[in-house]
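Single chain ahead, by itself, as structure tokens, in the form predicted on its own.
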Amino acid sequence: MAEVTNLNEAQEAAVAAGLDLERLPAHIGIIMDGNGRWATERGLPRLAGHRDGYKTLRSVLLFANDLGIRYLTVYAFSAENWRRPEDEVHGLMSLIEQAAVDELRVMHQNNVRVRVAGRLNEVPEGLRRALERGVETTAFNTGIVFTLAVNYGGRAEIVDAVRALASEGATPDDITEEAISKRLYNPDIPEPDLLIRTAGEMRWSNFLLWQGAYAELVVADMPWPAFSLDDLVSACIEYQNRTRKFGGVGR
């Protein structure tokens, strides 16, 4: 492990736990699962779990920024989440909008660059405006790039990319992996190295299907509100212990 000097508090703690700061995953994606179940087990309404999950996300984001992670993408609201009870959907929309407003100054002060992914034209206008303001305000920040996947689906993203090609008059020979990749929601963001899913579920759930083809998957048993900074470090250590072959033969 290479020696790194002038460490901040987060980095010192991570190094003490065995993390090599020279081999961090550049891009981490997180499926924040188990909020509702966490609340139900405590006799609370499901939305209370989402509120606590939001607090966890805030801590994880700022910690990842301090660690030196370059990109973090989280599954905030999937295209399938509209099927949930109406009061929960409304509560989630309101929670994401309020968080986008309340946390903007903190994001800006911590040099976080906010991005979004998904069909924003289908979300409530107040939420769309709050997200767009976050993107505009932090556009020139140079810290971690934090992408909120809202009304997002991996299949829908691929469909939208192919539709964009079709609208440009693409021929069958024009439809290549590179052409599709360039028309995804955020083509400038590199593919994720590590995908973390909480609550023990062994599913991809339509998240970053194209980009995550060769990402390392780590499944954590605890629900998202119980996910700790130590758990993030442990996931990164597990990532570093893997041999990434990308379809080839490992050394």
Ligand code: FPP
The other form holds:
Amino acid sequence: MAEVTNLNEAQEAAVAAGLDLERLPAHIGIIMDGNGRWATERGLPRLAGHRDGYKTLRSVLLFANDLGIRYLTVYAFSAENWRRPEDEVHGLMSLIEQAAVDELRVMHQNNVRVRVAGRLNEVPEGLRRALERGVETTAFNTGIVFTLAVNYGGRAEIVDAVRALASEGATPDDITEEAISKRLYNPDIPEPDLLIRTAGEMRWSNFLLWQGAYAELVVADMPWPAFSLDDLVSACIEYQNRTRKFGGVGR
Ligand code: FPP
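Taking the form predicted on its own as the starting point, write out the structure of the form predicted in complex with the ligand.
Once more the chain from above appears, this time first in line as the rest of the complex follows.
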């Protein structure tokens, strides 16, 4: 490993656990699954699981920023989550809005740059405004780029990109991988290197479908509220132990 000097606390702990700071995944995506089960097992309402999941997300984000991860994208509300009971949908929307308002200062102080991905035109106005304010306020920050996928679906994103092309008058020859990539919600954000899903589920669930084509997948057994900073380090170490081939034969 190349020598890294002046490590912060997060980096020291990660190096001690065996992580190579020179080969960190640049972009991590997380499917934060298992909030409901975590709550139900404790005899709590499902929303209590989402609230605890929010606390986990906060600490994972700040730790990832300290580690030197450049991009973190999380699935906060999928385009399919509208099918949940109305009170849970409402509770999740309120929780994300509250978090966007309450955490803005902390995000800004920690140099986090907030982004969003999803059909924001379909979410309640208060939530949309809170998210837009977060994006605007932190637009010039240079730390981790934190993308909240809200009312996000991978297929919908591809449909939206192709619709954008069609509305520009694209001919069949204009429809290339590059043209579609450029019209995704955040074309400037590189593709994820590592996708983590918690609660042991081996599904991709319509998350970053296009961008995740060559991502390494790590499934962690614990539900999201129980996911620890050590678990993040372990997932990164597992990523470093994989050989990425991108369809070739590897190194
Ligand atoms: C999946 O668990 C989790 C979600 C659908 C929502 C994720 C939201 C948070 C972590 C909290 C709020 C986020 C922000 C950005 C403040 P699940 O409910 O599907 O769990 P289950 O499979 O056990 O039912």
